[in-house]
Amino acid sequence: MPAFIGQSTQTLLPRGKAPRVLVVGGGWGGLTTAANLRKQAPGAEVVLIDRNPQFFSSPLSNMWLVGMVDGELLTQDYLRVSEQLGYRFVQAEVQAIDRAQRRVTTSLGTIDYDWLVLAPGIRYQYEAWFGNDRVAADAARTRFPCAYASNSEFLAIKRSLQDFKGGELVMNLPPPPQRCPPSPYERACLIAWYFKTNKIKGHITILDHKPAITPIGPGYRAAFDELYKNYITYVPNAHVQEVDPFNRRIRTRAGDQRFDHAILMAPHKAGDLAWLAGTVSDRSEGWADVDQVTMQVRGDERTFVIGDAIQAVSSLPFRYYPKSAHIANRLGRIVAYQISERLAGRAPERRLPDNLCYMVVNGTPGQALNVQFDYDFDPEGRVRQVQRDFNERTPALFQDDFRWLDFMFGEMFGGIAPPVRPNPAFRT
């Protein structure tokens, strides 16, 4: 039996004199927010809540799946990080969020706050495929997980790859907007590299909802054709119409596909916390309804939502920020700045993020692609995006991927994370 079982109605953390900022969700955005608040608002009490005891990084996880990096390098203990940086960590399940009373109810008790930052991530919208058929939805989730949001799913995919003896592996891409759009292409390349390196007679079919590979289309197309011609088939306009996880069949507008194994990616929407807090409106298309610059929930200046869960930020064609770790980090910085300035009685200036993504496409030699996004305001005040694709796969970008992660981890973890490098057994 646990030594202590909390009651959701009891006060978990008594209030002190300092203003309290409660950060719910310990992903890239939540960790960045907490770390920067400790530096920028030292007089505030910062509390981070997550239901897990450890953080696991999705960036570089595709490399971990095929043995290029050790998993220990991508994880951090939340409690250790919080003690290093000087904020408080609570491991608990959030059960209710009362924004009117500024109170969060957890499995251990209630926590009052002055400012609330939600980092909900995404949820899988299996109901788009299965309606109310939970048996089919659970079969797809457990047998053919996509590892977009769950640490346990990453382990399940890794084990399935280790057990894979050959055959047809199908990966479908969800319709935009999705978490980290280039990640599935990277995963396909690395799994193909794994098959090729280990002489596994496997083939990967990518069923893409989009009409073409994007971003970094030419770079990925070259990798598919030049490195993995016999291992990867790319199918555009493959809008999913029916998924049968029991008979291992998927039907799309581009044709039907049977598979021996699959990575099934259901459509994405804002994570459960965004819905629990009532931040998803009729106009926000299943995402948190926030101000495009401040990330404040509309009608509630004390609540912010950051990361993948936010709605479209512009009426221009790109519409959404990339739902990436880098953007979550940058929005965490922006919100920490917003709160610290308001606590100091100052009006914060308008700030926009940037985005940077590396995608590894080869292991021997190690080679990667890169895409960068910059944001500013057009003459009409709309957020606009400038995208730069680096389509030439190079060893230099492969090494830059590790340097980028080291820099980010230094900010999020306060210098206690060891450098992330390829597995010594992995020859680049």
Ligand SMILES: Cc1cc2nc3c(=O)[nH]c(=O)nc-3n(C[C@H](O)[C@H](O)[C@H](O)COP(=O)(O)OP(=O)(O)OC[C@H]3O[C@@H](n4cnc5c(N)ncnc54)[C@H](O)[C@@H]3O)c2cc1C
Given for the second form:
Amino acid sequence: MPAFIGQSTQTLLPRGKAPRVLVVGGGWGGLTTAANLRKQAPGAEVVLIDRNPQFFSSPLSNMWLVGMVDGELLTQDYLRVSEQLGYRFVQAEVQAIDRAQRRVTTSLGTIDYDWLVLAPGIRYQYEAWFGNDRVAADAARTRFPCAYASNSEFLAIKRSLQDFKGGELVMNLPPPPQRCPPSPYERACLIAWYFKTNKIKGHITILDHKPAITPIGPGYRAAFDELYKNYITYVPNAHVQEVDPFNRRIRTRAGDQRFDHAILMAPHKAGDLAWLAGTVSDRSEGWADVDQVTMQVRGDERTFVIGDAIQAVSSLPFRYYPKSAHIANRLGRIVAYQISERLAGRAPERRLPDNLCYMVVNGTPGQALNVQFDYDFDPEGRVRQVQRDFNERTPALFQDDFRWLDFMFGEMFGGIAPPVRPNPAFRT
Ligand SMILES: Cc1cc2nc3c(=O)[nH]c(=O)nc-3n(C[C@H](O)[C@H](O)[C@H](O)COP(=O)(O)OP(=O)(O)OC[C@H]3O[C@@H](n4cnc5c(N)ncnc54)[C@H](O)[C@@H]3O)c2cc1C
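Next block, the form predicted in complex with the named molecule, ref. the form predicted alone:
Everything in the complex follows now, all chains and molecules, and the chain you saw is the first one.
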């Protein structure tokens, strides 16, 4: 299938006879949707759009930051994947979505569709810290990026770690819901491991909005105390009140903190596309308003939103699915099934996702923790969550993390990705 790179025409893709499913956002949710649609709806035309030419995996990226994994193994070329799996890839920025006309406007032209799947990920809400002060927001984002919403920031963090000569490194966790809640603690452990291994006199302060580490709190607590006693200080209830990126200070409800370097994470909200498409009905909440089972936008049966961008799915206390790659993958499967059943004239059954996250806490030897979530319906029809934390750090869980990624990549990339393994120096 040809890609469309650098063309400029009014109608980008002429319509054929087949119904067209347009998947916008080639992250974990979008790639899974496209791959499964190709298999389950062979009569449909499947088009995937992303602004980037390549996918880069956030899962395992913390290991890449500290040199434990080769970045090439986490990177995949969209064009190659689309050719392998038999769908069309368009590299373009989506600029407008007209759900009434079923038309998407991109930087290269317009694309009409019959079914639309939005998998836009998240955006940062720097306004919560800086109001309308764009200069301060830009300074925080460019000098102290966190690489949670933008892949291009990963390289900046890696370089800043390589240049770090020692001193105080501050990391903050925003209020929930946030993308991948356990991964900032994983990042802190791996950076501390990197300091320790390379004899860098660095110290990490974790400023957490929450009252305690969660999930896998006891496992992380043990790693902080037993492996990184002189490297990590954990501060709970650290609600951010003021950030000064110029003088390197952060004021929280738990006290003031000066820093030499920081990984600053503004609160998370649904990605821009969810707002652009008019799917965010509660603007202060800031997530896409979808049916909690079908992922259809309320009042619009032809548009689905999946992945991190969706709102709460239950009135029970957990409220949100964890904003994880695993959940995005499962919701991608569910939506591909929903659309293919509808195209075949059948009524889809109700399906729920599951979630699984491995979090690495040590490099030598490689050791990881694990958290699992299962979902079903309670007698009142609400989505119910059962969470299981595996707090004992083990080499077996470390190995399982790589197996998990291989399995996911197998589904998303159709078997063209080589197995992901730690760099030989870190094999356990
Ligand atoms: C450091 C870190 C570690 C993590 N570790 C794990 C882990 O171990 N396990 C796990 O399950 N999860 C993990 N996650 C979370 C996981 O990465 C996210 O939950 C997942 O990426 C969500 O998938 P998504 O499809 O919703 O969004 P994304 O993967 O962010 O995809 C969104 C896509 O939309 C595209 N896009 C957005 N706007 C436009 C536009 N206007 N035009 C064109 N394209 C656009 C973007 O380029 C992007 O490719 C981690 C995240 C981070 C940051």
